[in-house]
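Heads up, the chain below is alone and in the form predicted on its own; it's given as structure tokens.
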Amino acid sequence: MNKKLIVANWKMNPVTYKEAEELFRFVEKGMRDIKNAEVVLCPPFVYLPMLARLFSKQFCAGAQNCFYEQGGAYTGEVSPLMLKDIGCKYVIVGHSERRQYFFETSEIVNKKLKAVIEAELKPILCVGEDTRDSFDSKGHWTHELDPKVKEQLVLMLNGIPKSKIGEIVIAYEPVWAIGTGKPATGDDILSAKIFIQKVISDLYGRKVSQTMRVIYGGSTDSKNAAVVMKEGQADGLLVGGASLDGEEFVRMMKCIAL
């Protein structure tokens, strides 16, 4: 049985390194009995070099973002090669907040994805529709998942060779569930996983689609994580707010990985 992948995205938190280290050490201590999960912690850039010294076999270091060039005159940016040098193994690309606040397009995400793969890091590629339900021009109900997610995947995977596609983790994070306290249902997640696998199958073949990991992100906590994982058949979780509460995050891991 493959280990579940649990990714903690701390976003722009906490505001001091002392708090970051305390959270790190609390989570590290709490997960000593957890054997069936691969845990990736993604703190803000400024904490990565210091926390990287503390990482052990229990954790992988991850970054929340990167630039699409490996070096050069790009003030304020961080390259995949820099992240690799300080010990990162994963990089989140295409997060919905990058799209919302920094106007990242699927074409920009595609360039970042290629740069991450070129640096031999593992991308966590985010996809997801903005609203759960909508109506077409004739007033008929429709689910926005299919066209929205397919368009994102086709554009973001453009030019990615088949030999590299297996290195990508797909994170299904419906925007309508993020920060609402109401995660997608197991049926929603399972439907999304099947659809994502179908798109990958059409692009790269069925064998590739069946081996790609699809994880879920959006308002998960210790009360719903196990149900979301079991009913949605997700290969892991991308955890936001709940990962900033050490006790809650440890409870989540124990719910799904013991």
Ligand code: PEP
The other form holds:
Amino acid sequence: MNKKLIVANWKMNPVTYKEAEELFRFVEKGMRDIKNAEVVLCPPFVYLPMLARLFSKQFCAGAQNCFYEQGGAYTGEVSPLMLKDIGCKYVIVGHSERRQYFFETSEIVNKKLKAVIEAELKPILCVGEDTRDSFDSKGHWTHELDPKVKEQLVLMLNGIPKSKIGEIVIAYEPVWAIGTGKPATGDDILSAKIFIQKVISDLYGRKVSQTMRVIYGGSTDSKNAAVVMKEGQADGLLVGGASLDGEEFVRMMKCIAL
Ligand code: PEP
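Go ahead and give the structure of the form predicted together with phosphoenolpyruvate (PEP), now that the form predicted on its own is out.
The next block holds the full complex; its first chain is the one shown before.
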């Protein structure tokens, strides 16, 4: 059985390194008996070099973002090669908050994706529609109503060779489910996964689409994680809010990956 991928996105939290290290140590201790998960913690950039030294094989460091050049005169930016150098393994690219607050387009995400792959890091590529309008009155996902996920995928994967596709983890993150307390249902997630696999299959062939990991993110917690994972056939979770509460996050991992 493939290990589940559990990604904690701390976003711009906590506000002191002391708190970050406490949370880190709590999670690290709590996950010692977790066997079936690869856990990726994505703290803010400033904590990464200190925390990256403490990670182990099953528990690794990820970044929440990066720039698309590896070095140069780009004030305030952090490059994939820098992340690689301090021991990061994964980078989240295309998170909806980057689109919303920092005006990232799919074309920019595409450049970031290429830079992450070039630096031999694993990208966690976020896709997702804005509203729940893409579901019909019976709650079935009507893909035709919202071509956004397809458009995002096609633009973001533009120019990525087939040989590199297996390294990408797709995070299905419907914007309407992020931080709202209203997660997508197992059915929603499964429909989305099948849809994403179809788009990948059309672009790269069926075999590639079947091996690609598709994880889910949006208002997951210890109460819904097991159901969401099982019914949605998700290969893992991208967790925001719940990953900031050490006890809750450890409970969540235990529900899905003991
Ligand atoms: C996210 O921002 O990627 C996310 C999944 O957040 P939350 O779990 O808080 O909905």
